[in-house]
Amino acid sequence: MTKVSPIISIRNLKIQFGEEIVHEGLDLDISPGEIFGIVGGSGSGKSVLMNAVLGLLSPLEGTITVLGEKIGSLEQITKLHLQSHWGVLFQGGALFSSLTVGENIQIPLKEMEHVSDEFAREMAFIKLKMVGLKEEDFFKYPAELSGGMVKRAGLARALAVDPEILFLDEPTAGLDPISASAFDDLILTLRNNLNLTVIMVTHDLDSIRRLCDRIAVLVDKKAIVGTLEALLDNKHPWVREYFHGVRGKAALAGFKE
């Protein structure tokens, strides 16, 4: 059986701000096509890790390889080419309030060379429908949308360039349980239909249970990686408290039964 190379590989990562070491000796691999969750306590460096993978900050030590390219050694033109292979849904959607939903979705497309306004508009309509929004939503401003619709519009923008990798930062934060469940269903459908690799930072134990093939728990400046089933048996105190605490028991009741 042929071994599949990781789509993202991190080795011996060290990230430090002043005297504070956030990550040290952190290793993990993410396989193509999986939904990979990142969890951890406040200050554990979840968003820091994602920003490092995105090339938004440079590690002090270690290597990050995405799609076979080492992030730290890329020239700017190569980095821009690489970034056309991924999309990012930032927490809260991060839409520009002065632009319509359609204009927001078109932003990544218009940053690419040789893309006409007509093509960008047409593709934005397609992505809008792909995430479950209606045609009339294309002309609305973010202030006219519900929280769930803002998330979907942000997701449409993240999908605008047909990425191979989709990064999600707290995708269900602020949503009611019904909207959060519907958003989970959408992510799963998109992963299956588009063959996406999805990396998501989340605190939502329901989403973790329903979506994640594997999870990285950031503790002690490193990552403990495994399936949910394996992590439920992990003896690390923080991991046990996270998955077996009151909230964990409620969300994961019956998982191993």
Given for the second form:
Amino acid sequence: MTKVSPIISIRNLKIQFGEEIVHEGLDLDISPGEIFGIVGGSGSGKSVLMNAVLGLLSPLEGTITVLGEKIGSLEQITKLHLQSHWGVLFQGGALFSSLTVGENIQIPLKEMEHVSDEFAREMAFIKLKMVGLKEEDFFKYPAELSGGMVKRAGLARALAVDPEILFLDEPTAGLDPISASAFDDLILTLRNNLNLTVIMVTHDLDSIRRLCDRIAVLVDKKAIVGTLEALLDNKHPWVREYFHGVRGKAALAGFKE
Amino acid sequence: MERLEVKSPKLEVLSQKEMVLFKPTGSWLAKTVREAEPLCLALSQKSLPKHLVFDLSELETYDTAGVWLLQRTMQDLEYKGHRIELRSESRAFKTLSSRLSPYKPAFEKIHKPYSFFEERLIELGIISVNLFFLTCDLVVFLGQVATGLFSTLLHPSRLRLISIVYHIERFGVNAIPIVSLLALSLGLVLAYQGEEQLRRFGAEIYTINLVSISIFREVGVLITAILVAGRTGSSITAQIGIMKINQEVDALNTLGLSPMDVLIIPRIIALILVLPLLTFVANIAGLVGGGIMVIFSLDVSPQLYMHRINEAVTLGSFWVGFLKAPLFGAIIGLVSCFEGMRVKGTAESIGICTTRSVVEGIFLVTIVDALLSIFFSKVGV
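Taking the form predicted on its own as the starting point, write out the structure of the form predicted in complex with the partner chain.
All chains and molecules follow, beginning with the one already shown.
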């Protein structure tokens, strides 16, 4: 990676819930244009880290800087301004259940950018097709969609305002291998076409291998960051177990040779 | 910091002899579409020559929204018979626009507006049909609950005692303060109004009869039922509804546990047991409320007050009120569980079903109470 100023940088982060310390002294830099994976065991605080970056929970110590603006010290206006620079796909899709898919996608356009109704609708159609949904899905309610379609609709909403940063929380979890691989393709094409920076929390070793430029492994309340090659040589027992366990071996077979 | 700077989009128009040259400059982004869209819309108002040129050389930044806006404008102009020429199109612009080009959304076929009158008529039809099916479903559900209750009678081991006791605490014990307060103030109000009217005949001592009989026969049980319908009915519906959305109800089914036994029967039994007890509390509190008023403003001693009540209220009056309570409890439990099981999919549906549960509960309780009042007065209790 060449030295460009990072799009997201985290310094000395500490997050604590009651007695339990989730992160302590965590540092992380994410460069523009990369696909950055975050992995870790259950309960290692992957989603907590993402929520902290998104400003959904405030850390005890440390600073998080996104696009040069400090999260947590944001004034209301700059926060709104920043929010139109990122899109988030939550684990369960988090579509608004009382709105149709089309209305869900239009919400960020209408509420944040105040574009005309007609343009919002056309953009929603475009994004809908971009993520591989059909035109008739526009009028469906989230309860009528399958798991994979919910993820795609959520992605379309996250992409609605053409964000620079895309957060994905377990995008391929719960998808069949064909849909998962199609989703990986989609993320790659979108990154290449739209100059996205993608931050994805995932357990899917296939996605990691295909997509991620760099990976952060959350262990011992800190992050071990590196490319897949570098992490394969890492000596930390949990990292070894993760990449060289039965599943890791199967998914990454032939990667180093 | 500079990354957040966005230049406002502009559309330069240069008229030459046979053609017009458009030069979009600045940032054409989703964030600036609000400013860019009027520029493009203004184009369609103007009268333009046949040959139009779009020069993209000074277009600085763009994303799908900006590209689509330009493309849409060009498509519109082409449709009107203009010839469009694109100049200095960058590669990135081309890849983006080629990804968008197959998207020509057609909206007309989907929107078919109805007139105001038609819409109301359709609404009326939907409401009537829904009401019919709602009644059918409720009757079916009543049958299911009845068979469920009957089979628990045959197999008492299937009765979930702990669950029933837990719900008795939540629905009954925890409701005592609010029920007493409400009944107390109603007793006060009744006594106050009654005394004012009866005083004109010099019969103010009969306030005691009025208060005690109306509380025992009607007010105590009715106010308890209405309060429980609002307080407990809504909570039952919301809880069962969320369990349905989370597929917890499905999980119960797959574990071989019937939701009827686990969720519905214990709640209904708890309500049937709790409502008479709460009614009794409400009756006592109502009498206390009436007593406060009577003792202080009519100068009646507490002993006399008790004595008059004893004379006025027959055992029949007491039972008329008291026996309605388990029936009302069953109605509330039935309606709230029924509405809970009807929740489907969305968060909105929980709100709708909870509202309906409370409204239907209170409605049915009041109707049944009116019918019973007529019945009892005809029978002469």
